[in-house]
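The data below hold one chain only, encoded as structure tokens and taken in the form predicted alone.
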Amino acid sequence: MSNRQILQVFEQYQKSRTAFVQTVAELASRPQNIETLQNAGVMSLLRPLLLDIVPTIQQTSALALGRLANYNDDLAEAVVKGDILPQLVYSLAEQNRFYKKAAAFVLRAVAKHSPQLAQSVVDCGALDALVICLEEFDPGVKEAAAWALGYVARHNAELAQAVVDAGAVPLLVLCIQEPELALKRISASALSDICKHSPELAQTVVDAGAIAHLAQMILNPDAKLKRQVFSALSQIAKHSVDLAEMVVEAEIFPAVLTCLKDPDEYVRKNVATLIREIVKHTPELAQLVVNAGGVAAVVDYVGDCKGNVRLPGVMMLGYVAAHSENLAMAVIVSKGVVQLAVTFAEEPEDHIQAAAAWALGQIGRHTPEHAKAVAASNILPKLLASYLRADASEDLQTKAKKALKNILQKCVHLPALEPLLHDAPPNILKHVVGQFSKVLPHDSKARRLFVTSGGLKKIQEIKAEPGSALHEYINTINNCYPEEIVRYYSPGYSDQLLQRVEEFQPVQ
């Protein structure tokens, strides 16, 4: 055989090699070709070809491979068992930019499914490697770096510390201050994904001055970079006081509320829930951000939305009523009651309600003001209802039962509480009655108009146990009248008095 056809031999066998990976990776990237290509043992023969002398070979089986892992755990799984890791680790350090940014989506890819699989991407050396691929020229592998290192922090604390054990912070920090939108985009990412853990892990990432570069892009006209932006920001800010005032001090009010209006669902998503991480910690902190106008852009901003995207909102203005009356006040002065019981009306989820509901009952525990405004919002009969709703989730029914045990003990507002009279259970029952015997003693006009709507009468059909709190309510009410009208309004009181006509014997 001559050196001609030798080498016309080898070409075959390269461009068979090309068209292999190719025909594999563009399969790979339809969902319905996954299990074929698995059940043909594809995994097996990729592997060799991560060793190709060919570089184009080498990164196109490495674009298949991680296209599979990406599929399914199971793939992923087959990945790890191939022994194919170290192999991509070993040519991260070796091999051009575009096998790089193949290799790293690889174990961007692994790690992904699960806390064990990403464990296997920490456990074959691949973080000390992807830190190296952030200090790269190439925006590109410094991206495919950042979402890897991102994918493995995001599952638990231990991992999430294994990437900053590995020095990637301060390199993420840098990344976010960089050109290239992507880039900024997946480094805040991955800084939210370490963040969220702990304080401890939160602080590393301020402590490398990610607040200051993050809040500069708040307001980006890039929507996905203001979403993993206000994520990064909020996680950071749920940890602790301290950490809060941090997110505060770097002056992101008021523009922040600016992004409540943003026109992606997201944006508007996440700075809500950076308010409320904000709001929860302390009074001080909610204050700043009543005096920012923070209130009524969120109270806006429940109106604006449905659903889950409404949630942060709902539990922000919760967080701001429950730290004391005057901040409570704030939320009803924006009409914050309102939007609250439009949402609990609303919205069909259970945990939506839940959220609606306990933030109503912070409102209303603190004084007869601040339950009045809540009650005359027709919201107690709904609690009740969906206290005693057969099918509601226990966390509803517990939710809405604190609620209404909160306003009721505050409200003296008598016209709000009279429906629940005739529906509420004895474990609801006595509160109602409770405050119907604080209030009737010292109001005539409200006892003629308890006469009157019925109350009085519904009071008397109420079977109390001797010496119970609610028999000593009834009680006092029933004091508040002349005997004979209380008797006029007992059951089977229009009995006796029929019998009374029956017997009576006119004078002749």
The other form holds:
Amino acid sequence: MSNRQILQVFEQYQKSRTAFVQTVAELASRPQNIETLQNAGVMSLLRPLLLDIVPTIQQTSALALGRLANYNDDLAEAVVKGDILPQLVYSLAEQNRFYKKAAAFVLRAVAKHSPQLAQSVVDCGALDALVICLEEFDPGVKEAAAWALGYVARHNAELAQAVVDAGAVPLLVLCIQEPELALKRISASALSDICKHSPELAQTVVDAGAIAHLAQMILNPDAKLKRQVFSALSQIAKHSVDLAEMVVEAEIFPAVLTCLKDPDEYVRKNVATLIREIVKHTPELAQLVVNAGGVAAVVDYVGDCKGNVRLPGVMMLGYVAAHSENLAMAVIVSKGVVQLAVTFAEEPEDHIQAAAAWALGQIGRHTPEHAKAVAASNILPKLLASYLRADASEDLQTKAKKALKNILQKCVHLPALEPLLHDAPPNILKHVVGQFSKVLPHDSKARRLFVTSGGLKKIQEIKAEPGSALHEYINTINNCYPEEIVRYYSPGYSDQLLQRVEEFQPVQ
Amino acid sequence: MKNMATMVKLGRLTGKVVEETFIQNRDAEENRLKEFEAALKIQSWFRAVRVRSYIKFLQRCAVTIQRHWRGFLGRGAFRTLVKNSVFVMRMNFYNKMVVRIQKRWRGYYVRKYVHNYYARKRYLEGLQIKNQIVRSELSEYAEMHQREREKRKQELAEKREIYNARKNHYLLSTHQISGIYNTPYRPFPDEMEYRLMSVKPLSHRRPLKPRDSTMGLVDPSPPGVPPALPQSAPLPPIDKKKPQGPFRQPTEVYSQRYRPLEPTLRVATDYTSEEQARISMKREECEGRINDNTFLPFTKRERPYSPLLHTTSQYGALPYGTSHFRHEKKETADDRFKLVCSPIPILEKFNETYSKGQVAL
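Now that you have shown the form predicted alone, what about the form predicted together with the partner chain?
Next comes the full complex, this chain leading.
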């Protein structure tokens, strides 16, 4: 045999290996093939190929492994069990950029599924290697590493702390400043994942100077980047007053509001979430947002969108109104009540209705003026209806009841209260009658109207237990009227009259 | 005798006197009790009068004293009573006035600073205006973006139209035969006809390469060659006016200028290629050696304890490090060489003043 023939054997072997890994990688990118691949024992075949002498084969096999691990947690578990991770981590430090990318992809795919798997990635020392990858020149490698770090940090505070301890945060902040959009996006998302767990983690991110860079990207035209940026900012702002103030100090305010008109609905949702997280801390922050015209923008936003996207906006209005009566008045003036009433009526889902009910309750609980403004939007019967609805969730029922109670306790606008007299259950009726008993002794016109609209009759029909608050209120109301009228409207009075007619002896 | 006479005389007389005395005594005896009782009565009366008048006197004195004393005390008490009632009256008055002042001040303060109705009204009005501004600005912004999107969409549609026109360029009517967009039964040809006229036909399609899903993820360079960074395309030429004269097209010139170098084999081969090839082969051998041992992670490696070379020797343990840490005495003397001849003072001084660090040995 000649030399060439011998070499040909090797060449053929290498070619077929290459073909094999490439085909497997190709097949693994389609979910329907994965079951078959798994049954054919692809894991045990790919593992030795990770150590192949030819870099292309190594990289392609890592890619295939990553795609398999990405598919479900069983396969990811198999990757962990197969002791592949240490190998990847080891070579992550010394191979070329293609291999690094592929290895980071595998780590990401494994870490994505559950905290346990992410913990196993951390345990094999991947974080240090990934952090070193963040210093790489190639943006693709940085992207892959940032992505993997983000997926590790996503699960819980301990894992996020491990990522922070590995020194990833300053490098992620550097990555945000890179020109590549994909890298910016992914590192912003990783920062958001780190921040979301605890104030301390958010503080470390803030200390690395992330806010200024994130704030610069608010007006970036790329929608996906904006989503991540707003999500990161809201995750930072949600923890404490200090952090929220730092976010506000980055002068995001008028600029953020334009993003409420963004065509991408996730951007809008994240912006609304950010505003909500800022507003919920203190009256001062809420005032700042109100003064910047944030309430009007959010009200428009709530009107523009449908479904779950509305939720943060609705909650933001509630938080603003909850702080003080002035702010609640600002919400009313910005036509927030009308919009909330529309939302409450339109949305079929219980949790959004519950949020709207809560927000309305927060607006109406301050003064009679507020309560009147809320009652004028004709929301009280709807709240009552959803409280009484049999298929309403428990949350919605409690929220609706609380809101009704809050509003009713302040409401002195009697025309709005009257419909409730007819179909409210006793625990709500108590508050309604209580309001009547407070107003009627002092207002003669209202007394008259109360009789003519049939309210007094209704009151007489209520069966209250003697000694209860309701009974006391009814007594107070009855004391405002002459006895004859009260008796006239009492049930059974006609029978009494007839009785008297029978008993009457005409003078002979 | 005389005496006798007198005696007789007296005697005579005596009978009378005795009688008288007797009578008198008898009367006296008779009245004695009566008189005694009368005297007693008189005495008791008199004494009573005297004691009573004395008591009356004492009483009058006591009343006088009491009157003055009580008057004194009463005046004092009255004075304090007056003082207290005046104080209370004043206090009430002051309180009333204080309440009045506080009422005014608090009303003023609250209206001015805490709950200024007009300020609140103004604030809410200002807020409404601000809201309007924000709303209009936002709607303007949204409209602008909408317009931009529309425009982009239109452009895309236009491009697609043009592409279609280029693709269907063969439907253009010729001089002899009118195409389908140029039916002779209509006065004017179709709009498409003009479009077809204005565009160039599409050049022949190159066969598409099947897309590789591992593109960009796997090193495309052959083994052994260090992976190259992605080469960026050469920048396009800066737009200039067309040069006069019978020159070639600028693109042609640039393509010629930026044509990749194609050296001859002799030029391309490095002078030290042989050594380099040897080194690279060696490196490849080193890197790509297949190892039969399973891979051990470096974080959890267990290796048997191997004692240090320094602490053990063929002749037993070295005492250094276990029993003492000091260096053993060196063979050579630690102190420096000393000059045999006596030092030259000026040189000593020279060394000390200028360069302390460098001591010539």
